[in-house]
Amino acid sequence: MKQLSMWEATSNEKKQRSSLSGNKECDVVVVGGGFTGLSTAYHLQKKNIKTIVLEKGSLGSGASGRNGGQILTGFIDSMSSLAKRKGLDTARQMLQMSLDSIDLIERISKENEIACSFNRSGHLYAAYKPTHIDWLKEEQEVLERDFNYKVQVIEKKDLQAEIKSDFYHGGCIDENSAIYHPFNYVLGLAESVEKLGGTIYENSEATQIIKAPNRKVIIETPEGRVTADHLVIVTNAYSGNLHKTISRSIIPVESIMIATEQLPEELVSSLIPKDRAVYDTKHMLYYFRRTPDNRMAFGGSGRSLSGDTAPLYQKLKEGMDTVFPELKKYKAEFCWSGKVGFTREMLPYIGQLEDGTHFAFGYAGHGAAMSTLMGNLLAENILSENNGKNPFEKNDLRPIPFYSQHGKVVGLMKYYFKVKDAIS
């Protein structure tokens, strides 16, 4: 298997961008060139706010180019649970924002003619156990009664119309989700930023934040510096030590993916006939979908304490073959990994710290949808155009407790699995 993201390997032509050199000035400097950062720059540039984006590596090298390409409604926690935790009115607002996020991606892609294979084909939430069908039905009732939102729960006897597999026992269909080629969306969004007058520097790691006497902020990189009125940090699970308050508020969890060689079109189309995004109710979930070039992209959670990732990918291939026995004779051509960002509440956070830094992170596997909207909201925050009713707004960030053992941070992972057990 090639240890390379299939999305990058099959992407549109990539533009080469220079690294930052010398001194630059702008209105807003954005650290992080993923979906959130590029969306922030895009929406600021539409208001003629001069923006510079600093990307540590190359665009799409983080989560934005390594995810499953599933733009899903909702959040990692169920809407019924969120209603209990946050109140029904707030939960309703959250669900609407989730739907708005998909609309926004579709609108940006159309308006800027981004060739990212956007397809609003819906998703299937597949039931791993027969008892999970009962839970899906309960959730369906809550969604229709309390949220005026309709989904369809199907039994195992009707599942073949959605997925050619005996592995699952039914599922829930939501027609509002979408799929796309995430790497191509990154590239298209970046080009849209530049067409609006924004500047993007690759291979330009932000190494230090300096507060200037004139209330401006200076971001240093190895070969240059940017002076700006506002600072946005949107590095999510790839946050280093640039801003410790932010990095200590994120749980980074490793996710791995494989993608098959190109399959016969009649085979791959028979496996997921309606081209849905699929993910399941399993504790260590699987998520998968067809790709525009007739592959199966298949992902799951995975981490290796030894550093040897080969067994993880092999196990994931075995999992894919269990779900789809027809794929046993086809090889996995690509394998890659990436980090998913979680917060204490398993919900996204957005806000501004006392030092003036704007932030957004913690999408918990739903960043392909929510991150573009969060970029828009960050732009509104900077321009003071928001209505003050964002349910994800945070005025302060509390560090997540962790401890170090033999040089390895393990407490974050223990915290994650403790929370995951509680909501599964």
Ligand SMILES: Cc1cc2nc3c(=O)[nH]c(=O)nc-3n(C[C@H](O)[C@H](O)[C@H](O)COP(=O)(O)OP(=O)(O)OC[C@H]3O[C@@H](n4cnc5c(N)ncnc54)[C@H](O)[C@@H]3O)c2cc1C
Second form
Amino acid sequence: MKQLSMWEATSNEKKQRSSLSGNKECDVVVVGGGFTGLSTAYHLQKKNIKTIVLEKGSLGSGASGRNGGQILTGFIDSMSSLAKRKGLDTARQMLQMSLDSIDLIERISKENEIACSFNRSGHLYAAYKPTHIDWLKEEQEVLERDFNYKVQVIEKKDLQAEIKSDFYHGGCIDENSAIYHPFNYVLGLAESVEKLGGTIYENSEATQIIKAPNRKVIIETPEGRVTADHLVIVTNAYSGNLHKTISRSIIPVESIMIATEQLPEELVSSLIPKDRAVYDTKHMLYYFRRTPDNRMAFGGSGRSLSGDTAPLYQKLKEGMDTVFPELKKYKAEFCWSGKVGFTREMLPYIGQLEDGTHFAFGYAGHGAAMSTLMGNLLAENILSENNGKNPFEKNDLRPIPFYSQHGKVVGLMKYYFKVKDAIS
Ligand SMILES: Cc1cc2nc3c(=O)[nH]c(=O)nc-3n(C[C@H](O)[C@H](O)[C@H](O)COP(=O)(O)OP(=O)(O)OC[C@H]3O[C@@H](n4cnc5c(N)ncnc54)[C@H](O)[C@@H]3O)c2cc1C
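Show the form predicted in complex with the named molecule, please, the one above being the form predicted alone.
Full assembly next; the chain just shown is listed first.
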């Protein structure tokens, strides 16, 4: 298996971008070249706000270029649970935002002719245990009654029309979800930013924030500096020490993926005939889909404490073969991993800190959808076009308490499963 994101290996042509050197000035400096940062720059440039994006590695080298490409409705927590936690009106607003986020990606892709294979083919949330069907039905009722939102729950006997596998016991279909080639979306969004006059520097790690006179901010990189009126930090699960308040509020959780070699067209289209994004109710979930070039891209949870990742990918391949026995004889050609950002509430956060820094992060596995919308909202916040009145707005980030107390990884995983157990 090649240790490389299949999305990067199969992407459209990528142009080289230089790193920052010397002194630059702009209205807004955005740190982080993933979906959130590029979307922020895109929406600012649309209003002629001069924006510079600084990316530590190459564009999409964080989660945005290495995810499952599943643009899903909703959040990691169910809408019925969110209604209990946050109140029905707020939960309704949240659901609407998740639907808006998918529309926004579709619109941006169309308007800018981004060749990212966007396909609104819906998702299948597959039931790992027979009892999970009851829960999916209850959720379906709540969605219809309280949210006026329709999904379809199907039993095991009807599952073959959706997925050629005996592994699951039914599932829930939502026609509003979509899939895309995430790396191509990154590349297309970046080019759109540049067409609008924005500037992007790769291999340009922001290493220091300096407060400058006239309420300006200076961001230093190894070979340059940017002076700007506003600072946006959107480094999500890849946050280092640049801004401790932000990085200490994010829980990075490793997720791993494999992709098969290219499969015969008839086989791959028989496995997921409607091209759904599929994810399941298993505690350590699987998520998978067909790719535009006829592979199976299959993801799961996993982190190697020993540093030897080969057994993890092998186990994931075995998992894929259990779901789809017909794939046993095909090789996994690519394997890769990445970090998913969580918050202590398992909901995204967006806002502005007292020191003026704008941030958005923590999409908990739903960032393929929400991050583009968050970029738009960050741009609106900077332009004071909204009143910060969205349910994810936070201005008082509180650090995750165990950061200073325990070994980082073990502490994070314990916290993650504690929260996950609490909400599932
Ligand atoms: C394996 C995997 C599978 C996933 N599958 C799905 C899925 O199917 N559906 C879904 O909705 N979500 C999925 N996600 C999550 C989704 O990819 C993220 O929510 C989303 O990409 C977050 O985008 P972002 O721009 O906020 O962060 P990122 O894309 O992580 O971007 C942050 C960037 O900041 C850069 N950076 C960090 N520090 C600095 C610095 N000091 N200076 C400059 N740059 C810096 C990093 O290099 C990185 O490129 C998955 C994630 C992973 C890892």
